[in-house]
Structures are given as structure tokens and as C-alpha cells.
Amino acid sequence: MTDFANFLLNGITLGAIYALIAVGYTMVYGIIKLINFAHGEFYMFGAFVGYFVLTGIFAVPPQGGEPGYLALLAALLAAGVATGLLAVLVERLCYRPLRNAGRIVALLSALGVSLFFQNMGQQAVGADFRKFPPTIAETRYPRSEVPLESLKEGQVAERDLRLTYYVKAEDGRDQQRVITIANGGEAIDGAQLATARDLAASSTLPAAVHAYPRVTVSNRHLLIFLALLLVSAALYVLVMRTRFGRAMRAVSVDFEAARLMGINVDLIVSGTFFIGAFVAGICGVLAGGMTFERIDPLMGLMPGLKAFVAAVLGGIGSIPGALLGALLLGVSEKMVEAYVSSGLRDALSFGILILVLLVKPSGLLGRFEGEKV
């Protein structure tokens, strides 16, 4: 039961990452009926912007040092804005001239933009993985503190015991490190306990032993959940309660009629691209950088495709559908990876895509829209 709860938590976290990317897919499709396959590259671009902000402006060495929440916020804002502006430029140069050329032409253009960014990324920064700065020290909850002097050799640990201590990094900052003293149900080993005491004595800041239950959530997971919650609430207010949102809904219903009613359609389309790419950019920092801690120019390919599957599953064009589909896909992938085979994880995703297209092409929350002929 404990393992299931951890797999479920990891699946929800993965689904939240897919959801932040899928929002952009479904918004763009809802407005101009374009499947923007370059959206995964916006996610990649945001991760690299955050990386260069942290390593350049804040001078954080990739191998050590946590710059803190203020630096993370700066990296998120820079990544979101830069990615949004890039998306507006792509829409203006690559998609707008082909808006009336048919959906197949627009789709091929999106594929071309995706391949262009993948190859240009490899030329600009290289094809090798880069380690993303840790940004913030990982902390897991719930936890309680245990006095180190109370621990004895041979004592059975009822919960997982971790020693948190600090060392000086190359830049002079105090870097947090964690070692395991004993896992729940195991007896404490004398050598591990002696090592823990030596490290606690040499720590640059007060060290502490924390006890964790088998099911915990980290502060990094909580940041992703918080980002998804804030994005969902902001999009709801934007779409349902603002003038721009009413214009978006009008354009999505009838492009030409909205233009005749005085709506600046080009501005609405550009704004939609900016918002979707802004969310993908901050997801690149939170997920591709802070969670997985490594980035490369091809990192957006598979998450972008998975987010597209999530959008189709939930009903492409529906923001609540994209969120629901992403969470279901993330949980399904983790359960298959845990109880069947990790090699079937990607096969499950694309199998779901085929099944949805065969059984219910409109998705879980989508609506069938007939076309006039």
C-alpha cells in the first residue's frame, strides 16, 4: 500500500508537468485549430533560459550551491517571458502567413519549426546533457526531528532516518547534503551511526536527524502542484472573467465573425501563443530543470508528444480536459512502469492516443464539432 501511494504521488507529479505543457496545445488549437508540435521546444527553450539566468546572472555553479527561492522566481519569470516572446515571433513569421492555406500546410509548418529548434539548439549549445543547478535544497514532508545522541547501534528504526548536514561549496555557500542512517524497519548500523556523528560534528551549520514516514512529498513536488493550481486559476479568470477572454472565446467560435465585430484577431492569436508558451517556459524550469535536473536540446520532444496525447485524451480545445487528461496519463504511466514494465510506459501513452481517436475522438471533456460542407 505504501509503494502504491508513492507511485500515485509520482504519477500526479508527472501528470502536473504534462498538464502545464498541454495547456498551450489546447489553447492554440481552440483558437486557430493548429496542433503546434513546436510547443515541446518552447518547454526546452524555457529550461535553457532558466539555466543561463541561474548560472550567468546569479553565478550558480551547476555542481553545487542552492541560490534560493528569489533566484528561482527570477529564472521562472525570465523563462516565461522569453519563451512567450519567442512563440509570438514564431506565430508571426511561420504560422500567420499560412493561416488560410489549410490545416495540413499549417501542421507541416509546425513540424518544421519543431525540427528547426531541435537542430538549432544542438548547434548553439551542443547535444550533450547539462546539469541544471539544484536551485533549492530538497526537503520532504512530513518529517520530525530526532536527537542524534538518542540513536543507538542495533536500535530498530521505525521510520526512515536521514541526517541533513552542510558543507562549503566552491563558491563559498553552505550546500545542504543528506545521508541515510537507517530505513524504517531496519536496525541502525554502528558504522553508519559513527559516520553520521562525524559529519554532524564537521557540519558548517547545525546538522539534524529527521525521521520520515514511507510516504512523503518534497518541496519541489509542492512547487509544481502550486504552479499548476495558480495557472489553472489564472486561466479560468482570464478566459471567463476578462475582456480578452471573451474575445478569445469569440475568435474560437467564429474567426471571421469576430473580426467583423471589431475584435483584433491577430492580437488575440498572438496573446494566446504568448500565454501558452509562458506556461511551457516556466514548466521547463520547474520540471526539466529543477525536478529532473538535466537539460538538452531534445528534452522537449517526448514531453511535448505526451502533452499532446494528454490534450487529445481530455478533449483538445478544452482547458479542463487538458488538465484532466494530463493527470490521468501521468498516473497511468507510473502505474504501468511500477507494476508491469518501464519499457511499456511510452507504448501506453501512444496506445491511449490510438484508442481515444478510435472510440471517442472528441476526448473526455471535448465536444464534437461538425464541419459545414
Contents of the next structure:
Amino acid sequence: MTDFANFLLNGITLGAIYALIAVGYTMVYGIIKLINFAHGEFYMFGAFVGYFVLTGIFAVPPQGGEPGYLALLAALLAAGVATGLLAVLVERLCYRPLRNAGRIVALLSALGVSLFFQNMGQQAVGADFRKFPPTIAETRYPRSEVPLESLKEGQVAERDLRLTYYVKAEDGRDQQRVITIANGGEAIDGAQLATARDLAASSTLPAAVHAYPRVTVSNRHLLIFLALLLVSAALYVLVMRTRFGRAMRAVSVDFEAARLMGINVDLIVSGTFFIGAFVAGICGVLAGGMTFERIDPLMGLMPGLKAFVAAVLGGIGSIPGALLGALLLGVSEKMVEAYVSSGLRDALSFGILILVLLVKPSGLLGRFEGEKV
Amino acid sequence: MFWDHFQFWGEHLLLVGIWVSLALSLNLINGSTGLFSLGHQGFFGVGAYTAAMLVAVLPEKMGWGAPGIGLFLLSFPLAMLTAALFGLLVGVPCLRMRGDYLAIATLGFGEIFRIFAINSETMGQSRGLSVPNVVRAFFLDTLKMERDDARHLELIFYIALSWGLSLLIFVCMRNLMRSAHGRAIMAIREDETAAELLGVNLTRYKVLVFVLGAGMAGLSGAVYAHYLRYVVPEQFALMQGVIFVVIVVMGGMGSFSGTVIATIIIYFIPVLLSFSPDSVRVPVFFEPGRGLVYRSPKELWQVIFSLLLIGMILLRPQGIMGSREVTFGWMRKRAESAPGKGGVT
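Okay, that was the form predicted on its own. Show me the form predicted in complex with the partner chain next.
The next block holds the full complex; its first chain is the one shown before.
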């Protein structure tokens, strides 16, 4: 049961990551009917902008300390804005001239842009993985503090007991480390307890022992959930309650009629690209950087495809659909990985994709659009 | 000296032949019929894996000893059949989809094949399979040839095989497109709804095109696996398929001669780039804390390829040839209208 809860939690986290990428896909498709293959590369680009802000401006070496939430906020903002501007540029140069040329031609252009970022990225920063700086200390919740002095050798731990202590990292900042004293249900080992006492004594900041239940959630995952909540709320307000949103909806219903009604469609399309890429860029830092902890130029490929599957599953063009599809996909992937086979995980998404396209091409929450002759 | 050059250029000639045959079969699906498939690398892979497993896995499992030339010859029709079967498998469900949805679904099928190969024990997982050199063994052991002669003849054999296959596919395609079936296929590309109203059986032609295209891609795959003597899943990744889609678009959708020209151009750009001297370095990026990053032109081939794709789509979306063909009619016309020949005016 606890295993299941952990898989479910991991699945929801993965789903939230897919959701943050999928909203950009679905918004762009809703407006100009383009499958923007390069969207996964926006996620990659955001992660690298965050990386260069943290290592360049805040001078955090990959094994360095944790500059904290302010640095993270700066990295997120920079990643979002830079990725958004990049997307506006890509749309202006590579998609706008093709707006009347047919969907397949635009799809090929998007494929070209995606390949360009993957290949150029590999040449510019190298094809190898880079470790993302830790930025904020990882904390798992829920937890309760236990005084170190109260622990005795041979005593049976009710829950997992872990010591959090701090050392000076190579850049002089404090870095958090965690060691396990005893797992829940086991007796405390004397040697381990002695080591923990030594480490606590030499810690540069006050050390503490915490008891953790079997199912915990990391503050980094909570950040992703928070980002998803904020993004969903902001998008709802934007699309449903503002002039810009009303214009967006009008353009998605009928591009030409919206133009005739005096809507500046070019501005709406640019704005949509900016918003979608802004969210994908932020997700690149939060997910690719903070959660998976390593980044490389091809990191956008699979999450991009999966997010697209999620968008199709939920009904492409629909924002609530993308969120629902992403969560479903994330949870089912983790379940297949846990109970069937990790190798089949990727095959599952493509199987779902083909099945949805066959059985219900409009997805779970999408509208059916008949063919105009 | 001659044979050294021959080994180098002969191998390129051979690979171009395989590329041409694969591009031609993709052109039937994507170009002539306008069914935009992104999964052709999957059919190619099915053919390659079938051929490889027939000579590398089957004799071992059955305890037959080294595979003979009979098994080698059998592997070609079998690779074609298996790939055609997969074409049927993909073609039937994809009938209901159009445009970008079809592209995505075929992409999904291609990826599923690759993921399956990565996870299958018999298919060698991500290590792939190594294929025994049946042709060389035949030349050496059965025909009792000298080692060097066998090596050269093997290359000549494969060049003839790949270009023979390309020629065969080219002629079949040309004849198909000139027939009533070809006209129906073109009508589907121009306007599916109108074609259906005029009595073209959409289901029949779409499935036919997928089965034909996939079967021919399977044949190319068999040649590829036998010559390279290994198959790994990464050879059949999405990127490989995209190269051929670009070739078809660049040559002009539906133009078979355009496809051949585009294949030769796309194949030889990286070969020519590989001759660039090491002293030529291009700055590509400024990394904070590390300074300028330099790369040599040969490393930049894939970047150039993607720029070529975007540039072509933006500037000449109809490709080099449009849907026209290179013909030799203009020579005849000129000869006829030359003074003293009395050509028809």
C-alpha cells in the first residue's frame, strides 16, 4: 500500500511536469493548428538558461552550496522570459510565413526548428550530461523533529530516522547533507549513531534528526505542484477574464473572422507562443534541472513527445484537457514502470497516442471538428 | 591504389543506392499519395531485422551451423513480406486519419518498433545483432576465390544489388504512376474528398500504397543489414526517418527523378564536409566562464541539415523539381527542330 502511494505520488509529479509542457502545445495548436515539434526544445532551452544564470551570475559550481530561493526565482524568471522571447522569434521567422501553406508544410518547419535546437545545442554546449546546481536544499515532508540525545543504541525506530547536517562546499556556501540513522522498524545501530553524533557536532549550521513516514514528498516536487497550480489559475484568468483571452478564443474559433473583427491576430499568436514557452522554460528549470538534476541538449525530446501525447489524450486545443491528459499519462506511466516493465513505459505512451487517434481523435475534453469541404 | 579508392568511393556509391531505394519507396507514400508518414524508418528497420535474424539468429537456434547462400537469398523476399505485413498493420488503422494526425500516428508506430527492439532479447536489445558475412563466405569457401578478389567482388555485388533494387523500384513506380492506378493515387493527393466522389476506392488505394511502400523499404533494409553486417535500434530512430522525409520534400513531392537528385545531394554534403581541413574552425557559441566554443565544419553537418530543411520549406516548399520529372524529351525536340531535319512545327 505504501509502495502504491509512492508510485502514485511520483506519477502525479511526472504528470505535473508533462502538464506544464503540454499547455504550450495545446494553446499553440488551438490557435494556429500547428503541432509545434520544437516545444520540447523550449523546455531544454529554459533549463540551460537557468543553468547559465545559476553558474554564471550566482557562481554556483555543480557540486556547490545552495544559494536559496532568491537565486532560484531569478533563474526561473530569466528562463521563462528568454524562452518566451525565443519562441516569439521562432514563430516570426519560421512559422508565420507558412501560415497559409498548409499544416504539413508548417509541421516540417517545426521539425526543422526542433532538429536545429537539438543539433546546435549539442555543438554549442556538448552532448554530455551536465549536473544542475542544487540551488535549494532538498527537504522531505511530512517530518517531525526528534532530539539526537534521546536516541539510544538498540532502541527500535518507529519511523525512518535521518540526520540533516551541513558542510562547507567548495564555493564557501553551506551545503546540506542527509544520512540515515535507522529505517522504520529497525533497531538503531551503535556505530551509525556515533557517526551521526560526530557529524552533528561538526555541522556548520545547526543539525537536526527528523522522523519520516514511509510516504514523503520533496519540496522540489511541491514547487512543481505550486507552479502547476499558479499556471492553471493564471491561464484560467487570462483566457476567460481578459480581453487578450477573449481574442485568443476568437482566433481559435475562426482565424479569418477574428482578423476581420479587428483583432490583431499576429499579436495574439506571438503572445500565445510567449506564454506557452514561458511555462515550458520554467518547467525546464524546475523539472529537468531541480528534479532530474542533469541536463543535456536532447533532454527535451522525450518529455516533448510525451507532453504532446498528453495534449492529444486530453483533446488537443483544450487547456483543461491537457492538464487532465498529462496527469493520467504520468500516473499510468509510473504504474506500468512499477508493475509491468520499465522498458514498456515509453511504448505505452505511443500506444495510448495511436489508440486515442483511432477511437476518439478529439480526445477526452476536446471538441469534434468536422471536415470542411 | 585503384582498389583503395574503389573501396572508399564504392562504399559511398553502395550506400547512396540503398538511400535512393528507400527514398523512392517513401516518395510513393508521402509524395505521390500525400499520406504524410513519419514512420518509414520503422518499415526499413523491420526489413533489416528480419534479414538479420534469419541469418544470425535462426541457424544458431536451430543448430544448422553457418548460414548458407540459400538462407541469404531467402531473406530478401521474407524481409519484404514482413515489412509489407507491418505496412498493412499500420495502413489499416491509419486510413481514418488525415494530415498531421497521420504523421503523428505513424511516428508512434515507428517509435514502438524501436522500443520493442530495445526490449527484445532475441533482437539483441540496444546492442543489436551482428550479421554473418554470408556473401564473403560463399565467395571464399564455395567458389574458392582469393581473399582480395572476394573482398572486391563482394563490394561490386552489393553496389549492383543496391542500384539494381533502386532501378527496379524506379521503373515500377514510373509504370505504376502512368497507369490508371497511378492516376487514382495522384487524385487522392490532390483532393481526397473529390477523389472519393469520383469513385476512387480510398481504402483500397491507401492500404495498397502503405503495403507497397513498406515492402520496398523492407527490401532496402535487408540489403542494408547484410552489407553493414549489424543492426542496432538507433539506426531506425526518428531522426533517420526525418532525413528521408526531407529528401522527398526536397526532391519535390511525387517527383521520382527529383527524389534521386535530392538523395545524392543530401548524402554527399557530409561526405564533402568531411574533407574540410582540421585547421578550419567555426565559432558556434559563447559559454559564460569558458569563452568561445569552436567546431569544425564536419561536426556541423546536422546543424547545416536542419537549416537546409527550414530554408527549403520557407523559400521553395515545392522542392527542387516540384512534381515534374527529368525527361529526355527536350533532347529529342531540339534534334527535331534543328535546321535540315524537317521537324514538325
